[in-house]
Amino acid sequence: MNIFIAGLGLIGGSFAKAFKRHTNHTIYGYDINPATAQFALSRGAIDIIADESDLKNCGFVVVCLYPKATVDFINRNAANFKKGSVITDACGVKGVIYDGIENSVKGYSLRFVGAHPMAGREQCGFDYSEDELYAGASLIVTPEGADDEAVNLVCEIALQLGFGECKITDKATHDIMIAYTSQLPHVLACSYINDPLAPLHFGYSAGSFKDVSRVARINAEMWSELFLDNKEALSQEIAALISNLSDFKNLIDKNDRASLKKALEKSRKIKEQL
């Protein structure tokens, strides 16, 4: 099968490399930067440097762009996709994607199956892409009315590429859960690293500092878009975190060791259960 990958950064580049490592599909690679596509070709990650006209030749399309760019790409090419082809994406938000392409999906009967690979790195760009980035990872799939054949194809290909499972859910649940499991930790890490003591940590820090601050090495362009595209769910999670922090602060301010101990034991038990 001919596979079209739009966007050859960390995520799209890793998809391309995984396809080449694990399958015999022919990979069409498209990137807005011609040098990136040329480099991907030279490294054997893609078979053909593509432009949007090549969509008509491909039965499976993976759009690995930022949310707004994903919506623009699908809408712009709604009439260009090969009839019957399956289109998926890799965005970390789903509501704005489905809302943005709704007219194209209905008007052109597009077989779109939203997806989100739960894998990544702090670095971005094709240079950091890996053929095993998705090994054992979860692929969240949001069918939202897509036909079973299309959904099954997305999941079958995911397993071919090394994903550990396909997690089927709806777009609303995806965005709520991702606000908690992915976006909130990035907000927390950035808030934590903004403390004026951070530059003085050398010699005073070990694993805890590294664990909390790791994802503060952030792609500001991408994450600012993701945060705002999921602002309602993320804002609720930030409020919950502030409330929990305030509870701990109050117990410490009151010197209430008994209650503080209970709160810490509760957290430990929850973590152990998880």
Given for the second form:
Protein chains: 2
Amino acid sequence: MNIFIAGLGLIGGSFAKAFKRHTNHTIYGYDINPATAQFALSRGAIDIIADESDLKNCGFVVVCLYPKATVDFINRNAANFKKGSVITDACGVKGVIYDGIENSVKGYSLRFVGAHPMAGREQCGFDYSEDELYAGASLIVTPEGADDEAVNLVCEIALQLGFGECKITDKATHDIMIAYTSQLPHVLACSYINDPLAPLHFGYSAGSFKDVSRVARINAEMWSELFLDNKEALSQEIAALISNLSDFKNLIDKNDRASLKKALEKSRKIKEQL
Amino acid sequence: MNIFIAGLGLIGGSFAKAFKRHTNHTIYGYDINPATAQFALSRGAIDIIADESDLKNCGFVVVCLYPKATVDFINRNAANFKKGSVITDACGVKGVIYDGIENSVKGYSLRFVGAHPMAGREQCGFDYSEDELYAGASLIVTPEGADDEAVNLVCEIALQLGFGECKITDKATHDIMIAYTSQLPHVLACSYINDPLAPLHFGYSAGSFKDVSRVARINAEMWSELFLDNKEALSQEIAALISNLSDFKNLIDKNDRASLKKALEKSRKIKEQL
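Other form of same protein, the form predicted together with another copy of the chain, not the form predicted alone:
Zooming out: every chain and molecule, the one shown earlier first.
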């Protein structure tokens, strides 16, 4: 099978390397930066440096671009995809993707199956891509009316590449869950680290400081796009967190040990049950 | 040298094991629960099961109890400590300890040097103690007028036990820094996990979810005491975090991509400079 990977950054590069490691498919690699594609070829991550005209030869397409670029790529190439090919993506938001490509999908009967790998790193770019980035991770898949054969192909390939599971859901649930599990921790890390005491932490910090601040090493270009593409859900999650923090603050200000202990115990129980 | 360790939980048990592993001192272990002391003895973590009357034979005392219990222990035994012995503790707050034992220290010329190991685990109790829990960690030391010889002894022993450094500071700076580096991440983890979406996270989460929620597995008894013992500083830190979260929320609500990106970049720079 010929596989087309659009975008050879951290995510696309890791897909390419995983395909080369775990399958015998032929990998067409496309990147807006020719040097990146050239480098990926020299590292054996792809078999062929592709351009968009190669889409007509590929039965499976993985678009690994930022949300707006993903929508643009699919719309621009709506007439170029091979008839019957299955197209998937890797975006961290799903609503805006489906909204943006709706006309192309309908007009050209595209077999699009949205997906979002639950794996990443603080660094970006091909240099940081890994053939085992997805090992054991969940791949969220949002069929939204795609045919079963297309959905099954995406899941089958995901498992071949080393993903641990495919989580099938709809675009709205995806976006709400991701606002909580991924976007909120990023907002939180960036809020936490923006404190005048942060630069003084040496000698005063241990694991909890490191854990909560890790993802503050953020790709601002990408995450600002992702946050605004999911702003209702994310805004609601930030508000919920602020409310919980305020509740703790009130108990502390009131010196209410019994209620504070009860609230902490409630959180511990939730965590333990996960 | 005879070393007295009061409290054989996670912290005291780890001190005992580190002493046995790295030094030839004789370890007197005291615990309110006789079975714990007996178990520690059977595991070779201590040499002698002690009671408070043994303090008169010990030149170095490490009090590894909760804050109020630490104050009570020192006050109750003010007349029992060996003349000239050096007393240290392991509490996560320092102001309330010094306030609580002030009269005993003055009245009995106690050589007290407050300390706080920057190491821990989500679990508590002797069963989870480790001889290398402190390996490479910082020990915060708050002399507050203790003589240099006493302070040097605490630091010398700390380095023997495997600590990576001694951070000398005053009690007020300690409490402010700890509110930010340690207490706030715990409040935050407990606030974060208390969300109706938390139990639904399977398949939708990766590293950032795990990192930010890790310490929600909290010892409510201990942390509720620590939080209230440092409530001014902690309340101020929670307020600062809420303010930062609100700023992000406003930018997201206003759909202000440029300012959002700028704010994220600022956080990334702070993180990268750490």
